[in-house]
Structure formats: structure tokens, C-alpha cells
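In the block that follows, a single chain appears as C-alpha cells, in the form predicted on its own.
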Amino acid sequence: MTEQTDRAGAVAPPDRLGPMARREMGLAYGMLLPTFAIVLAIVLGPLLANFWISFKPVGLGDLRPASLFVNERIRGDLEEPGATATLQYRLRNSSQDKAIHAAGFTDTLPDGLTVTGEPDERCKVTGQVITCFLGDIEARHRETIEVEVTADAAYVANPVKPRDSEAQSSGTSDNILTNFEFTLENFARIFSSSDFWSVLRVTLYYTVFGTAGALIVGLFAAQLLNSAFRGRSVLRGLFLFPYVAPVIAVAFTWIVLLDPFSGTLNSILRQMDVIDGPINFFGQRSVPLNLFGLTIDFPVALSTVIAFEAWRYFPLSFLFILARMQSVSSEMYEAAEIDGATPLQQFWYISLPQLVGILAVLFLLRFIWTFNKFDDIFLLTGGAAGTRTLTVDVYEQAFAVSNLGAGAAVAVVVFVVLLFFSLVFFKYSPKDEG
């Protein structure tokens, strides 16, 4: 292992690792590689059975594979010895479009009960065991099987109902989620659907807005809390309500006082005299608003929710950016005030370049939430309005419609619109000049 050396004559840090290092290295490496199958397995298993299910035309009733239902009940009295009934069973095959293969059954008749009529052919008795096979059964695929049985002096005395002893099934069914048949169908349904595109436009038109909200009014907030001052620790303290509030409980109080009929805000906007008539701010798609003589519909339904989001969540950019001005040093503004800088230039050309890397970190990690945020808006509007953004729309294809392989196909086109975005960010953010 030899010494390199540059121009300016320094000693170079050796090229290459010695037996010792790699011994060490390789160990490292052995004790951390649990921790990363562990996370490796958390982050990608649902991830992948995500991609695996959106090729696939699944829906809530194919999570069960076809199985045989097996109701047995008796028909007759068996009150005395030799008495003798019927004993049933209704079989039925629970699939509505899947085949059983190789189906069949087996029961145990309490002591007492003695087969004595001819059973089905397809059916055995062995002592106090029948064991029925039935082969392939068709989907929808209904019959009963009927067996006489007798009792002895032994049930009488103490008699116990056949069905107290369940039936066992069996038999075989293609399971869709396990095979190996893919399809692009869920993909080209929800591309060729109308809805989809204005469910995307609203996506990004949530995400960027109430993104951007959410870190102007941080950003706000930090700049009024970076003086010191009386009680500004209480109200440190006041401004992380919001996030810290379960949203539950905060998405009914926005609803109560946004209400069109009792609402505080709708009262108080009225006895302004700004409104003729209530507002139904979370049930009101738009309004036409007349700007410079032209005519635009405003979102009402969906700038409501987006100004609950940036209340909601500007407390966690509020809480970064003042740490990060906090760590600029005094000097640079006391230097910027003695030579007469003004309150907003010391804010655009000392404190903004110090703080463009952690809004872009800020940027991404609001941007990721918001697109995936599904309670807020499920909460508020339930997707109504105009509010129905990708993730309410994952939800109402795979429950509210039981096509699990749509809402998959959905989910996956947010992860390639996230990871494409992220791409991009990385490759074009911004860093602190700090």
C-alpha cells in the first residue's frame, strides 16, 4: 500500500484499503445487513404487491379464493330408538365466476346415528365418517346431498345435533391474486376515462397550492417569531395547535363553522352585508367571479380545502424555518441595518438565500404528503365539489366500486407522478448559500 502525492506536495490518503479495514468493513456490513432486509421488506413488499394486483382484474370478492360451503341440518324426529331421518347436506360453491376442482367433504356423525340408507354414489361411509367426491364443481353451483340415518338407545339418551360437528370441505380453485395471468385493462380503463384527467388536474392543483400556502404561511410565522419579545414562547406554543390537533377533531370544527346555514363565518360575512346568501364552502363546486371583464369559475369546494390544508400543516415549515433563521448570525443584519438596508431587502437578500435550501427540502416533503393526503379531504368533502383528488379515487375503486385492481392501477400512477417529481427536484433544487 503505497502513499500518493499531489502537485502541491501534499500526502494523498492511501488508494486502497488494508486487510485490516476490509476485515472491519465486512463486518460492518454483515451486522447491518438484518436492518436493511428488514426495511427493504417494509418499504418494498407493499410496494411491489401494489404493482402485482394493478395487473390484475381483482376485486373485493377474489381475496378469497372459491371454496365449498357445506350447510348440513336433519329432517325427521329421532326421539325414540329406531327412529330414523334425513340427514342434508346443501352444498354450494361460494365463487360467482370460479370452478372447484376436486371438491369434496368429510363429516363425523355423533354415536348413536347409524347410516342405514343407500347413500349418494359419490359418497363412502366408513363406521361414523362420510366422505363425499363431488370432482370439478362449476361456479354458482348449487345440490344437496341426502343420507338416512337411525338412531339407537345411546343418542336418544343423549342426543347431539349432526351439525354440532362442522363439515369439513376441500378442493382446489385458481386464486387470481397468485397466478401468473397479468392484464393491462385496469391501466387502459383508467387512462380512457374523462374523469381521470380532471382527477389528476385536481391532484396537482391541491398538492401545488396547498403546498405553497402552507410554506408562505410558515415562512410568515417564523419572521414574526424570530424577535425576541413578551410571551413569545406561548405563542410558539399556539401557532402548533393546528398540527398537533387530531385532524378529526379539527375537520368537524372547520365544517361547523363553515356550515352554510349556522356557520359563524356565513354570519358574520352577511351581517357585513359581503353576502346576499349563504356560501356552501364545502359543498359549492365554483362561483363565476368577473375579473377585468373576464369571466372565471373559482373553485370554492377546492380552495377551502386547500386553505385547510396550508392551516393545518404550516406549523411543520413554521418550526424548520425558524430554527434555520435562528442560525444565521446577527451580525449579517446589524452590517445590513447600519448601511440602511430596510426591513424587507434584509428579508430578500439575507434571510431568503439562507433559507432556499430547507424550503426546498420543505417544498418536497409537503409536496409528497399532499399528494398522498386522502383524510383531509375524505373528512371535509368526501371528494365532492370537485375535491375528488387521486387518492380518493384509489379508495372508491378498490371499496366503494370492489375493483382492487383500478384503485392499484391508481396507486401506482401517484407513485410514478411522485417519483418522477422527485427526480426532478433533486436534479434541480436549490441549495442554502449558507
Partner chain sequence: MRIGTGFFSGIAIGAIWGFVWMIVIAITFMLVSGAITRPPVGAAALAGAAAGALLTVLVPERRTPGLQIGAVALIMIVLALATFGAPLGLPLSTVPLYQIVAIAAIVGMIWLSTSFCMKAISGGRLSRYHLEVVFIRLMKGLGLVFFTVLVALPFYVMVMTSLKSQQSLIANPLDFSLDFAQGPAGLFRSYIELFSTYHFGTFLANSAIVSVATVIITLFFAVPGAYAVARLRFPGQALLSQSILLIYMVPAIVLVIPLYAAFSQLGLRNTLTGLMIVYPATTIPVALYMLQGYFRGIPSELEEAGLMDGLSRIGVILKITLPLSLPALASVALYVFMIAWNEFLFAFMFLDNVDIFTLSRGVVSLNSSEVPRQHLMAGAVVATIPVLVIFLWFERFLVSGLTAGSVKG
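Starting from the form predicted on its own above, please write out the structure of the form predicted together with its partner chain.
Nothing else is written out below except the one chain.
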């Protein structure tokens, strides 16, 4: 294909695309268009919308738009031809705090019923269709519109409930998401709260140590399975389990395993006389630890969550590191062996330099993914006991406190921090890797 394109390019003037190349370009754009559209709609669009929402005073309840509820019923008996009754339309604004503009409704009367009395001046009757226009109505507004109707013989013989044709209400209410009312209150609120900076610090600890843990554990695991032995492929499959299994399954398993009362790990540790009382791994914020006369507060829950992160994601780094190690030619090790290099020297001077590239790439990817992680901490602790990260905070603000705007503001912070890290990484990372 390349040759054909070149030939076409040679015929055409050098600065213009030939017909062949232009057709190819068109085809390429056509093939990519659906992907672009989807990614734009579901990823980039919401990304921008999140910025928009973060400047909006919007709560979870505001998502349900105000609407006019119409409830109709007949008062009086229509048992003989010519009898009259009152048709009532009871109206209600569903919203507690928002007005409805240009409200109204339309209803179709059953055949055999005719409007006889003078209807409300806001209503118009055309044949069997009754249309009422109410104008603007206030929040929590309620009223009843009455219409006098007369039945004929056909209706009495075969009465139809007026409800069978439901009244169609119309009207627009101010949608907080689409109007141009902005506020900085969301940002003011999150930056002034005392929690925010501790949340940021916890996020950094979690990200750095979780990433480093997964990488180091993965490096060790890869060293173990680098040389061939019987049962190696079985173990390799087993080592990937934590990564493959659904997060809900493994997170709840850890909760059950580490439970302070009925958890297996606590009983094992107590049985072995390692600890005196049960440890509440996910519930205890910190425990004072005496190290060389220095007392530090060891964050228990945060460390457990980091351990989970390392446990769950070491398979990924293990897989990549192992693949890289298998591609290092054995000749180098043979040469080193002849020169008398010891095993540890071989690891330090041959294996590790070969792995620096993949380790850097993995660190970068895992750092960003760990920073983005929500599920794990949310399921393990729900952000309690000093484990609330930025992503969990987004959920807490938006859905637990029901303040979508504040949640979106935290999400903006997440995105900005992420952007900052990405820029730093791409600036300082080795160019030839990845």
C-alpha cells in the first residue's frame, strides 16, 4: 500500500495530497468518527461538564425538574342522559422551591361528555379537547380547576372514566444545570474545610506507597518465577488471581478476613501469640508506636488499605516485569558467570538496569491509576478512619452530602492534580520508553 501511495504522491504536486491519499484519509476519518463521537460524548463532554457543574449551586434534588401534576376526577352522578357533573382538575407544582413557567395542560374528554357551563377563563374548549393555560405558577402552588359537563345517552350506556385519557401537562422550569447562574461557593467550601488538606495528604500517601508497594512486590514475584521449575505456570496463574477477581469480591474477602471479632487473621495472630488483643485493621485510625524511643502514630487503616492496593495490583507489575526479564538474553548472564559475578551482582548490574525502563513506565501508569482509584477504599473503609482520599471525597460530597456542585469541585481538584503529575512525569520521564 505504501508504494502505491508514494507513486500517487509523486504524480501530484508535492504540497497537495493525491486522489488516492485523499481517499485513504477520508476512509480513515470515517473509520475513526464513531469512536471520536463516543469518546467525545461520554468522556470529554462530561469532563467539561464537570467544570461547569463545579461552578453551580446544585444539589442532588435539583436533578428532578419541577413539573405540573394534574389529577382529574368527576364529582356528581352521571346516571341518566342530561345529568350534569363537575369535572375537577387538581393541579400541583411538584417542586418545593422552583416556579414553573408557561404551565398548562391538555385533556381529551370521553365521547358523550360535553362541556356545558362557562369554563374557567384560562381554559379553551375545542370539541372534546380542553386546554388550559395557567401562566407562571409558584413553587408548591396548588389549585383546582372545575368544568361543568353534561352526559348524553351514549355515555350513560357506556360510561368511561375521564382518567382513561390522562391530562398532558406542559411548562418549563428553570433548570439549574443549564442556566447561567454561577457561584464560587463550592470551591470556597472545599478549600476552607479543615478536612481538605488532610484528604490531600492521605491521597498522596496512598498513591505513593500503594504504587511503590505494588511495584516492589511485583518485582519480587517476577524474580521468583523467572527461572523455570515444575509448577511455575500454575503459580503464575495463581499470582494473577488478585488482579483478575472482581474488586467487590476481594475487598469484601479482606474485610471478612481482617474482621476484629470473627476474622481469621486476627485469630491466627492471637493463636501465635503475636498480638494480645484483636486489631481493627479497617476501623482504627492510628496506634502509637514506640521506635527507638520515638513515639509515632502509625496509621493502621491507611496502611491496611495500602497493603490491599499492593496485594491487588502487584500481578500487573509482576506480569510486565516478568515479560521484560524473559526477553533479556541469557548470554549476558553466562558471560557474567564466567567473569565470576555473584548472583546478587548479576541482579544488581545486569537485571536491574534492564528493568529500569519498564519500572519507570509502570510507576507512571500505576501512580496515575492509584491516584484515580475509588472502588477499593470506598468498599474497604468507605473513607473512614483516616483513609478518605480525594476520589472518595468526590463521592462523599456529591452523593452522601447531596451537594453535586461541591463534589464536582473536588473532582476538578482531582483532575488538576492529575494533570500536574502527568506534566511532571512526561517532562522528566525517559523518552525512549513506553
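Positions refer to the first chain, counted from 1. Values in this document were obtained by computation on a predicted structure and should not be read as measured data. Basically, rigid core = biggest C-alpha set you can superpose within 1.5 Å across the two forms.
Core-aligned CA deviation for S286 between these two forms: less than 2 Å. Y29 is among the residues whose C-alpha shifts by 2 Å or more between these two forms once the rigid core is aligned. Once both forms are fitted on their rigid core, the CA atom of F241 lies less than 2 Å apart between these two forms.
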